[in-house]
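One chain comes next, on its own, written as structure tokens: the form predicted on its own.
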Amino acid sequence: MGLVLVLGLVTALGGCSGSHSILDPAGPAARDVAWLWWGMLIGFGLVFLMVVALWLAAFRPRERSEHSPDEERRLGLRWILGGGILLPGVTILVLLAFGVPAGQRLLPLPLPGGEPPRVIEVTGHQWWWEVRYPDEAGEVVTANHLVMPAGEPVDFHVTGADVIHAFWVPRLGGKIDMIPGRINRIRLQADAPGVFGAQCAEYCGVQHAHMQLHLEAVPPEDFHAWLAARRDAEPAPTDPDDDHAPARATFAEQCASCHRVAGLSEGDVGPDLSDLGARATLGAGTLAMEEGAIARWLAEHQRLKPGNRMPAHDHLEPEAIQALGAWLETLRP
């Protein structure tokens, strides 16, 4: 029995950490949410124990006391007022006192210094993420990979391209819905550099569980260097004598109408692939990015992630798929 209790405790505590744990906050908004959660757990735990104690006391054998009808009514009224009005009323007021300030941390309110935070735009698709970095020097677009500066607030402007999705980074703050035709805003901040899991938190179809976003918080100077590298990336080479020329031709024929590669195509149906080789995952978290992973995705994507909108490539020879995958792995800023 003791071993079972220990294993149960270890399993329960395992949920208090990890890239998707709200109980392991890494930013001011997430800390407020975590403290609110702990307060609710402790408060309602005490209420539960009190109710159980009263329930047990009601079954305890004791001498029956005689009360007049007026005394019975007064006693019942006390329980109704105390347990039905006073206790819920105080509980709601306490939750509001702590919950409203926690919610305000997520709002894009003006900062004391007057300097507006950086804006990152995120669009949810079935079932992948489009991330845009608007900037006076030029917009940067990537997919399923979000990089933000650590130690400073960032305003995320989110929307949906097809159905309702939800943007949620558990260790940085609460979730917000991504509604087609509407832009919602949420402010998040990472205290220190790190890698955080993000997930669509609104059921959006059969592959909802496989709509993950790889989020990295990096020092501000590294973030600006990352942006500059993608903004100033050279167009994909088009030398016909290049070893990857056949793969580029295959891409132009089969993929260019849906996918963008800087300097080669302007497709806007699927994810932008200009920096595909530098991303951490494929298929919004379905596969880890490693040698040969892109070719496997191209050959098996409907088996790995059934229902995604990319057509099968069964008509292509395996050698062509391997060459196309090898070339796409070279797309790095």
Ligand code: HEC
The other form holds:
Amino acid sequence: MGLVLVLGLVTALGGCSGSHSILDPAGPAARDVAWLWWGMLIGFGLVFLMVVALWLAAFRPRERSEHSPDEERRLGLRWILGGGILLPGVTILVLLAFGVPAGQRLLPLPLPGGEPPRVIEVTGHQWWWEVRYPDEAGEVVTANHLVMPAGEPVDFHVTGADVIHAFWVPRLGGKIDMIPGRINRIRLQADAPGVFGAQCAEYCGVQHAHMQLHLEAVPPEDFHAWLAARRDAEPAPTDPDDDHAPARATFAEQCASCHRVAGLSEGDVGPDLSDLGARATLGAGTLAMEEGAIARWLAEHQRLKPGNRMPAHDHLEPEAIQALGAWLETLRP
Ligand code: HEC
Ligand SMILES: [Cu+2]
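Let's see the other form, the form predicted together with the ligand, since the form predicted on its own is already up.
First the chain shown before, then all remaining chains and molecules of the complex.
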């Protein structure tokens, strides 16, 4: 029995670490959320124990009361005032004292002195993430893979393209809804470089679970280098004699209306593929990016992520799919 309990506890606590754990905070906003969580667990644990104790006490056999009916009434009134008004009042005040400043820190308020934080725009689509970096030097667009500078606050401006989604990076802070026609803002900061899981946190249709975002915090110098490399990336070559020319021709015919590849096409129904080869996953976390994974996605994405908004391309010859995969793998900043 004891062993089962210990095993159960260990299994349950195993969920407390890892890339999606709010109990393993990696930034100031998430730390507030984690403190609030522990505070509420301990506070309400004590309330629970107290209620159980009172409940057991109420069952104890008692002598007939030696109080007069008048005293009994006053005693009852004290319980009602103390337990029914004072205790919940104090509890709520304490919670507000912690909760309001924590909520405040998530708001993108002007920073005292200094430049406003960098803005990254994230749009939720069924069922993938569009990520934009507005910049005077030229906007950078990517999908399902977010790179941010570590050690400084970043303002995320989020919206939804079709239905309501929610942007949630558990180790960095609270969630925020992505609502079509509206821009919501949240400020997050990663203390140190690392990879953090992010997940759509508002049910948005059949593939909601396969709507994961790979979020990478890197040192600010690396971030600026990455941004510059993406901005100045050579557009995909269009030389009709190179090895990938047939794949590009298939792409122009079958895929260009939905996908953008810098220099080749401007489709915006599906994810921008300009840096596809450098991403960590395919299909918003459906497949890990490894050799051959893109061809596999093209051949069986409707089996891997049923119902996703990219039509099946079963009419393509296997060789054409292999060629497309091999070419798309070469696209990187
Ligand atoms: C009708 C529009 C449409 C067409 C045509 C289309 N796609 Fe897509 N594609 C999408 C959408 C939408 C997604 C996102 C699916 C998801 O993950 O839910 C997607 C996803 C992808 C992905 C995964 C991207 C990522 O960021 O993980 C690749 C690779 C891809 N498409 C390649 C192609 C290729 C190659 C073709 C042509 C053979 C093609 N697509 C044709 C709409 C389209
Ligand atoms: Cu969702």
